[in-house]
Structures are given as C-alpha cells and as structure tokens.
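Only one chain comes next, encoded as structure tokens, the form predicted alone.
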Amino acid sequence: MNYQDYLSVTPELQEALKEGKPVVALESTILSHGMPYPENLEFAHKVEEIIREKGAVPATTAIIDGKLKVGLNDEELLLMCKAENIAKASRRDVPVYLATGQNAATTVATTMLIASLAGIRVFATGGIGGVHRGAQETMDISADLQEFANTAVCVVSAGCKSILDIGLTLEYLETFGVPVLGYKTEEFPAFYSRTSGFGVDYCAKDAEEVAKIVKTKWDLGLKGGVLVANPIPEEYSMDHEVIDKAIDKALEMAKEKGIHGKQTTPFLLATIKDLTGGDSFASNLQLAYNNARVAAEIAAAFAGK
C-alpha cells in the first residue's frame, strides 16, 4: 500500500483537481472541538457555500473509518459536528487513528498534511496554533509550526490565536523560513483583533500577488508552506484590552484546573467566549468566513498560474 490507499477523495474533488480548478481545504477540529452543535453545522455549510460563491471547491477534511477524507458529505459533516467519540488528530496521531479506525477531526497540521497528499495548495482556517505563553518552561509549541516548515500549503488565517505568544510564534516561523504575508496589512493580526504590535514579512496587495509569491517559492524548490495573515473585518474586531483581560483570566483558570496539551486551546476558547458574553464566538465566525473568501480568491489566482 502507499498513501493513496488511505485517501478518500470525493468524485467532485477528484475531477476539480484533475482539471486544475481552484480548491480550498478546510479543517474539521473547528467543528468538533471549537464550536457547539448545531451552530457548528450551520457554520460548516456556510463556509463551504462562501467558497463555492467565489468559484472554488471546498474540501473539508477528517479521518473517518480508517480513511483520510477529502471532502465530506452531509452525513459525514453531521458526524463531525455532533462530535460523539471524535478525537482531535495532529500529525503524530494520524497513523494511530487510521490503523485503529478511530474517527478524528483534523487540526491545522493534519489538514495541511492531507491537503498536500491530495494535491491541494490552499487552506482556509480561523487561526493557527503556535508557541504557547510560558513555553520556555512547558515546551508547549503547536505541531502546526513544524508543518509549515515542511509542507507546501498556503494557509490563510487571522494570524495566530491571541492566547499564544505571538512574538515567539513569529520568531519560530522565521527560523524555519516560513514567509508570513500580511493580506493588505503591514501588521500581524491577533485573531479577535486586527492589531498585535508585530509586523509581517511582506504586505501583499491582493490575491494575485499572494499566488505569485507562493508559486515562486515552490518553483524554487523551497520546502514548506506560506502563512497569509488576513485581519478580521473591522466591524467584527474586538478591543485589544478587553480580549487580553479575558485571555489572562482564562489562562489562570486553565492553570488552576491543571489543563494542558490538546485540551488547552478548546478550554481557553470556550472560557473566553463565556467571559466576553459570546462576543468572541461571533468574531470567530466572521473571521473564518473572511478567511474562506480570501483563500478562494488565492486558490483561483493560483490555479491560473
């Protein structure tokens, strides 16, 4: 067997990839571990609809019944959204879950891996993982960053989650030669807010320019991905001080409860949602929709190269 035997790609996506049509990969962890049901199901359909409206084909990924799923039908989407006995799969978990038949939602790292295996070059997510605050003691660094160093996929996100150490996350990406492109911005966005106090490597003026930069990188044989930092729309951006206070409180609560590893991010996001009266959840939805739009435009531009 080779890796193709583990891939299950829908006929629509097989045809789209064969014909060189624009395709945008989507993760499923945001569905199974980032949002409650049934709001997550509504979100799943909406984000796929946005990508189709922009002329691209959505490819939501997951691990189901021993297969790397590329594109989910309604039944499979419902399975991911109900999240009953759905694990969270990062790169290290993939062979275990495939071999044992454990169903799992895909993180940023795993979605990049699956997209690359399927030949998909563009992926839209909410925010990437990164270096956690206090990582100099805990060594808690997301596998997403190593995936960027090794896997040739262009990822559109609203920066990294503001629960992280943004400065160290950017330093890590620089060390491994990962370009961080600001989408029409000079400043790296902080997920819920448009500003972070940190800059980007280059401000890309439009999707066409992003596609050209990405193609050039890979034409040169330079391994690894590209991060496109796309700020949350102005009208949904949250006040930096408000969100920082909520994050600090959530981090304290996580420490008190002894929460660590895979459970950290879901706990923090749920706690921040409660502390902000749901405002952070509304912002989360809108930034993800915005990323889907931009990713579809980049995929279309890249397909034309």
Given for the second form:
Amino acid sequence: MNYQDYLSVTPELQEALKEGKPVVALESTILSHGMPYPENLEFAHKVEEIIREKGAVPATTAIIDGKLKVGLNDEELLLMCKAENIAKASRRDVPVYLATGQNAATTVATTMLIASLAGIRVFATGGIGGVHRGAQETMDISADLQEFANTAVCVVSAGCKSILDIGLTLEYLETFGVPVLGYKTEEFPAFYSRTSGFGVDYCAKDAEEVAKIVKTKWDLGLKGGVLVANPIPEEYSMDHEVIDKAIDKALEMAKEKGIHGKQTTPFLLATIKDLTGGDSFASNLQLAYNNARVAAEIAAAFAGK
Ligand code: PSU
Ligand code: MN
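Can you swap the form predicted alone for the form predicted together with pseudouridine-5'-monophosphate?
Below: every chain and molecule of the assembly, starting with the one above.
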C-alpha cells in the first residue's frame, strides 16, 4: 500500500484539485476539543460557507474509520462535533489511529500533513500550537512547529494564544526557517488581541503578495510551511487584562491538577472559556471566520500562479 490508499478525498475536492481550483483545508481539533457541541456544528458549517462564498472549496480533515478524510459530509462533521470517543491526533498518532481504526480529530500539525498529501496548499485555523510557557523545564513544544519546519503548507492563523510563550515560539520558527508574515500588520497577534508586544519580520500587504512569497519559497525547493499571522478584527478583540488574568488562572489550575501532554492545550482552552463567561468564545468564532476569508483569498491568488 502507499499513502494514497489511506486518503479519502471527496469527489468534489478531487475535481477541484485536479483542475487547480482554490481549496482551503480546515482542522477538526478545533471542533472536537476546542469548542462545545452544538455551537461547534454551526461553526463548522459556517466556516465552510465562508470559504465557498469566496470561490474556494473547503476541505475539513479528520481520521475516520482508518482513513485520512479530506472533506467531510454532514454526518462526518456531526461525528467530529459530538466528539464522543474522538481522539486528538498529532503527527505521531496518525499511524496508530489509522491502523487501529480509532477516530480522531486533526491538529494543525496533522491537518498540514494531510493537506500536503492531498496536494492542498492553504489551510485556515484559529491559533497554532507552540512553545509552552515553562518549556525550559517541561519541554512541552507543540508538534505543530516541527510540521511548519517540514511540510509545505501555508497556514493562516490569528497568531497564538498567550497560554504559550510567544517569544520562544517565534524564535523556534526562525530557527527552522519558517517565514512569519504579518497580514497587513507589523505585529504578531495574540489570538484574542491584535497585539502581543512581538513584531513580525514582514508585513504582507495583501493575499497576492502572500501567495507570491509562498510560491517563491517552494520554487526554491525550500522545505516547510509559511505562517500567516492575521489579527482578529478590531471590533471583536478582547481586553488584554481580562484575557491575561484568565490565562494565568488557567495555567495555575493546570499545574495544580498535574495536567500534561496532549491534554494541556484542550484543558487550557476550556478553562479560559469558562473563566471569561463565553466572551472569549465569541471572539474565537470571529477570528476563525476572518482567517477562513483570508485563506480563501490566498488560495485564489495561489491558484493563479
Ligand atoms: N490553540 C488554540 N486553539 C486550538 C488549538 C490550539 O488556540 O484549537 C489546537 C490546534 O488543533 C493545535 C493543537 O494544533 O491545539 C495543539 O495542540 P498541542 O499543543 O497539544 O500540540
Ligand atoms: Mn504539548
């Protein structure tokens, strides 16, 4: 068997990819482990609609019944959103879950991997994983970062949450040769807020410019991805103090409870949501929609190259 035997791509996406039409990949960990049901189901459909309105085809990914699914039907989206016995698949879990038939949601790392196998170049998410605070001791660094180092996909995110050490995350990406492009911004965004105190090296002026930079990287045979950091729209951005307080509290609780490994990120996300009374959730939805729009524009620009 080769990798294609494990891929299950919808006929619509097969056609779009064959014809070089714009396609945008989407992850499913954000659905199964990042949002409650049934709000996640509404989100899953809406984010796909936004991509379609922009003339691109959405490709939500997941591991279902021993296959790497590219494009989910309504029933499969429901399965991921109900999240009953749905594992969280990072890169190392992929062979295990395929071989054992465990259904799983895909993280940024795994979605990049699957997108790349299917020939999809652009992916929209909320926030990426990164170097956790205190990683000097715990060595907790998301596999997402190594995926950026190795896998040729352009990922649009709203930066990353300050549950992470944003400075160290940016250092890591620099070491591994990953361009970080601010989308119409000079500053790396911190998910809920447009600013983080850290700059980006390049401010891309539009989707066309992003597509040109990405294409140039791959034309040169440079391996790995590109991170596009797209700030949350002003009207949905949250007050720094409110969100920082919730994040500090969530980190403290995780330490007390001895949470570690792949549970860390989902625990922190759920706790922050509880502590901010759902305000953070509304922002989370809006920044993800905004990333989907920008990703669709980049995919369209890339398709013309
Ligand atoms: N950060 C968020 N929202 C998310 C995630 C991270 O703000 O939903 C998810 C993504 O799927 C990401 C994963 O790839 O968590 C990272 O998990 P870990 O830190 O265990 O690598
Ligand atoms: Mn981790």
